[in-house]
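Single chain ahead, by itself, as structure tokens, in the form predicted alone.
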Amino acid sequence: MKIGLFGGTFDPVHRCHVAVATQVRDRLDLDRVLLIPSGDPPHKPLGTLAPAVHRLEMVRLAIAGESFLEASELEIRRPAKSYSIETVRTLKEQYGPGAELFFLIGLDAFLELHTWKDAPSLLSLCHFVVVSRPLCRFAALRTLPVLPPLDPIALAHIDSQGQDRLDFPLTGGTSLILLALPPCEASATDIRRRLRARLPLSNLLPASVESYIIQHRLYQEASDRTRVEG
């Protein structure tokens, strides 16, 4: 089996998350993609996320009807901080040696990989699928300290849209797969700002997720405080 691992805060999950999972699945012919909401991310201050139970349910709503996408409770069930290396080790044990794991991540987040716990081991345990992000260039990977030397000409070629995929071998038999995907303009930060300001969402969210947010009054803190103080 070829299984994609797509982690994130999903605060909230939006249409670009679903689009990335779907496009990567199609491009790499994956059997399944797990969307894994983080419980207590090491790089996020406590209290800055919507409760994990809500973020998980929003993921479930967003992918309803997509048989190859699955919401995973793995990280939110951990009582302590959750690290990607622990998640990958758990899933490798769960799925066994016959499964290939593909870690999906945006280029902007991947450029911080050297700050992650046990990053070299993580690169040797699963394939990394790095997808393009607005205002980021794959050429920046040349200076990432945890990677082997990468061909600068090939990186420039994918940045200039001369090709849409590059594969580089990594230690342990894994690969670094770079994918240039069509731009998708949606940001969880902007969505939260719009919700607090009661601005239109312009179809940035699946309808079921938007209804859930309204029903549970998520991301309304600023507007509620303004109304009380006024």
Ligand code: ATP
Contents of the next structure:
Amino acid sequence: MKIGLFGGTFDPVHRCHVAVATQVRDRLDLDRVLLIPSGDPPHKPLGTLAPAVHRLEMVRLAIAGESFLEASELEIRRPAKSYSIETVRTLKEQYGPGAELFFLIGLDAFLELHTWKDAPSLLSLCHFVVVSRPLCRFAALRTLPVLPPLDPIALAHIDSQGQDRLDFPLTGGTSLILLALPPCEASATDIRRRLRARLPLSNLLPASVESYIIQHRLYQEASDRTRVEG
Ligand code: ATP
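Would you mind giving the form predicted in complex with adenosine-5'-triphosphate (ATP), to go alongside the form predicted alone above?
Next comes the full complex, and the chain you just saw is listed first.
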């Protein structure tokens, strides 16, 4: 079993999230990809994420009909903040030694990896699949403290679309897999801004998610919101 784990705030889930999950699934021939919305912030400061119950439901709507994508409640059921290392350990135990886990992440988020809890252990527990994101360059990985030295020429090559995949071995027998995907421009921050300003959403969201947001009057407050860290 090859299982992809795709975490995020999904606030809200948008069409690029679904595109990443389906394209990585196809490219790496994964059996299943779990989309794992993060839990509510422990002390619920005013003006942070939309409630987890809504974010989870939107993920469910976005992936309806995609049989190999699954919404996971693992992080939203935990009372405390979930660290990725705990999520991966739990899922490794749950799926057992026969399963190979692939942690899907956008390049922008992966560039923050050194700030995560137990990042070196996390890299040795599962494969990491880092996908391109508009305005980010794989060359920036050269200076990421938790990674072994990466060949700068190979990184420049994938940035210039000379190749669409690069694999690097990591300690523990895992791999760092860099995948160049067709550029997908949606971002949750921009979508929330558009909703507050009543600007067109231009197909950035699956139709069912857009209807859910309208029905539940999400993201309509005028004040800007502080993001919580992943
Ligand atoms: P924000 O706009 O606030 O940064 P987001 O759109 O990145 O939010 P998240 O829920 O934070 O949404 O993202 C979950 C994961 O999806 C992250 O690993 C992120 O890098 C990745 N991701 C999100 N949008 C894209 C995109 N357009 N292309 C590639 N990866 C993406």
